[in-house]
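One chain is shown next in structure tokens, namely the form predicted on its own.
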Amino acid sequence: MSVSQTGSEAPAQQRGGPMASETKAPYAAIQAYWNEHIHDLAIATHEIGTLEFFEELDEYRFDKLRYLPKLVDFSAYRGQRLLELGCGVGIDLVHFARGGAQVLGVDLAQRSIELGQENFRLRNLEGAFAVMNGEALDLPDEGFDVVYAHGVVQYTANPARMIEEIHRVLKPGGTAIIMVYNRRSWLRLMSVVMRVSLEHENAPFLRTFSSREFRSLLKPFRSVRMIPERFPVATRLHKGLKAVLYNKLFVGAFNVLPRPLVRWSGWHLMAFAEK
């Protein structure tokens, strides 16, 4: 495996395996739609690849999941040999470099990594990045203390198998935190009520999971804590009439509800699972 912290890297061969001799093109899509779309870019207002654009994702990332940094606590992990798959430009990579872990940021698309390299560069911290398929990791067994995949198993063409190359790089008593979209949610009701297509609703795969799917899913590890999360604040990445009701009318009432109620209806299903 070639990772590094600074330049840009060629794509990680694929260790053997099942992958190998499997048609390589839905990762060639998957891998071209990711290096086109750039996740919360709509919202960018400063140039790609600086500082205060890295710096306006992040703002705007941990505005819309308040609930992120109270469930994950990015500093619990000093010492810690850290591997997030699909990290984009590497925002949440960022706060576990700076919690101390040694991070390693993977990621299909070319240009997330390289902006990834670009974003720890700017904020002089330490952190490798690889293209690799997460589906297919080219890493040891046993060797990450804790796997972060937030968002990423919904999008990949074969669920199962990235749970699995998750489960086979961790340690034994090693943690895995997972997030994936739940099917009964509040947003995937107001998508269809409201007529808003959800974000990368067009991408090569995209899929959402009742809890049970999800814990069947993650049956390799030896135990799961699963929270749905994910609950309305306000948008700032649509705009009329529909936003200002969303906003004004919808957000306000929803939150009104005493959380417990609701819990079941969290658009992320986040799990932390042991090994």
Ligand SMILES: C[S@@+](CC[C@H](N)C(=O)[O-])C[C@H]1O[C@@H](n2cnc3c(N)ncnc32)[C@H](O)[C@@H]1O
Given for the second form:
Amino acid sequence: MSVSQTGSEAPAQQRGGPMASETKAPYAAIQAYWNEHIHDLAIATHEIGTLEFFEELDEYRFDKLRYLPKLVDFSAYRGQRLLELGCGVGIDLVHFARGGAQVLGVDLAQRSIELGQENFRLRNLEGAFAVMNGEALDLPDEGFDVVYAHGVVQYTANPARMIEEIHRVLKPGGTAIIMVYNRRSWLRLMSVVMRVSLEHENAPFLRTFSSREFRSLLKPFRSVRMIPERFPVATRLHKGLKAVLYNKLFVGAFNVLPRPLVRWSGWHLMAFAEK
Ligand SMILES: C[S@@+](CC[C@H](N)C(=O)[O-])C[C@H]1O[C@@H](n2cnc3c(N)ncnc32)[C@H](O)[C@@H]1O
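Now show me the form predicted in complex with this ligand; what you just gave was the form predicted on its own.
Up next: the whole complex, starting with the chain shown before.
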């Protein structure tokens, strides 16, 4: 395996692996879509690839996902080997690297990997990146203490195969942190009622999961803790009357409801799975 380090001249390369003998069409489609539709690019106002661009995406992400730093302690993995699968432009990976983890970010989208490398270079952080299919990782067994995949499994062609790969590359006792979308959620209901499509609804693959389905997918793991999270915050994506109604009425009203009553409807099913 050759993995390009941030700041090195080596280009990120497409990997082969067990998929090589199978059809590559779904993965080419995934790659083409995500090269075009970098996650959260729609809200960016700064030039792509500048420090201001990465800072804006970071600020937006942690405003939208207020639960994330409460559930995931980015500084808890100092000295540990951490793989982020589907790392996009490395927004979360920056936080793990700052917390002292030895990080590798992989994604099928070459453009994300190049931007992730730039993100690290601009911040003077150490990290390795590679273009890789998360269903056929070109990585040895049991090499990582942590595998993090936030918003990735639901966008791949074969989620079970991705979970097997995550399990394979984790050390015994290692932790997988995985987020998928909850089928029974407030956001899904809102999108139907208000006739507003969900982000990346036209991606080549997009699945939602019930808690039971997600648990069943995670059956290779010894133990699983699952937490539904992500409740409404004001949107920056939509404009007009629907956005005003949503931002002023719905967000305010929803957020005064007691969490135990609405927890089942969190849009993000976060799983902490031990190998
Ligand atoms: C919604 S984005 C999430 C990016 C990042 N994890 C985040 O939370 O901002 C989904 C990412 O998963 C990646 N992805 C989808 N299927 C993949 C696969 N089979 N192997 C590697 N990456 C994949 C896409 O390229 C894309 O960058």
